[in-house]
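Below you'll find only one chain, the form predicted alone, shown as structure tokens.
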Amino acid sequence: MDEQPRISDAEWEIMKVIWAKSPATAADVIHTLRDNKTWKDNTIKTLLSRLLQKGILTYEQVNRLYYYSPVLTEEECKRQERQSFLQRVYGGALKPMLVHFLKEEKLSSQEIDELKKILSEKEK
């Protein structure tokens, strides 16, 4: 898989809307984010342009409206973000990251049982 350009935190917010409402116009994105963000309309339009330039979004023009759609699924972007984080922070080694999180984070018995189940399935 070719590595996609990194998506900034602000761009992730835009992408969440696009994944949920694709295809979406800039007005759709602005309307959806209006309650949660203090971004101006032009900020959102700039973020959409950046995502287009990065190849994360594509669009179709119908009359004077642009309908934005994702190039990659949310899961594909999350996978790439995980791999990038793992490489940057842990040199690509999964075990030290898992050990760190397991030692540092509080887990419920249900979460521990789920992790045990996943690990036992990996052994098969």
Contents of the next structure:
2 protein chains.
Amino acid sequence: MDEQPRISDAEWEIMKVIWAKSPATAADVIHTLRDNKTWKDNTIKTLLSRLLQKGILTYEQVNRLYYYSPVLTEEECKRQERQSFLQRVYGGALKPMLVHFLKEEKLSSQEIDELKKILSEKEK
Amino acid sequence: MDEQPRISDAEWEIMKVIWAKSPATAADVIHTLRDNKTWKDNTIKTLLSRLLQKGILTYEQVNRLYYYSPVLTEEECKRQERQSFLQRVYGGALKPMLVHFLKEEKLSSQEIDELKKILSEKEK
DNA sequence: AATTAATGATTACAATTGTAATCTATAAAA
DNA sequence: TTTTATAGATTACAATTGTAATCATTAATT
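Same protein, different condition: the form predicted alone was shown, now please give the form predicted in complex with a further copy of the same chain.
Below is the entire complex, every chain and molecule, led by the chain shown above.
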């Protein structure tokens, strides 16, 4: 029904933290990202606000503090991103996309076996 | 070295036409897209101009007319999109991403066999 | 020759995005 | 109690994007 606004690149970084640690405060997110990102604290707070506005996050307030939680699961959001990527770049053609990934990227023998098993499962 | 500016969603639509039909004129692109897209002609011309500015297209001029061609191959651009998608959504983790695609999407038995064959090739 | 059509260039304009700084209200510390 | 630190709200601002309309130049028609 009401379709999810898009999650931007920067917002994805925030969401990954939230999915991993929710309910999380702004300070939690800031702390978690301090090592990988050069963002100022305010930048992270802005992104949190936008995610709230977009309805991608909710919060529970305890005294002055917000505890943020995701509205949708990571799996659901990833699914949407997969779809939009597949559509945009490959016009929805799944197999060619998979072939490209399989051919170009490195996979261990064990990973290859796992993937083959999944394919075999599917075939039945 | 000099990194490619991003190709936006709308621009991808244009590029697909160019890759398929280059060298192509604006009129060619407009014609090709007329059925699938509701864009005004000017919209397409704007997108072509932007792709030129970004250095994603070049052109050859014959009289008053521009014949547009891609600077990079479709494969190269797709590769970049795959990387950025993989990084953004899966933090670069290839196998989980493949597992999601394989589990969630429909594939014919024949496609499954092809994919398995590619995997087997890789394993050696 | 005057008019019209077509092509590319220029301009427009709001929404989104990246990246913050400043403001405000409260809680904690001195 | 006065000062300070903190959390969230508000404001900022340029770049990108979607989506065109208008302008200028030349080519084609009448």
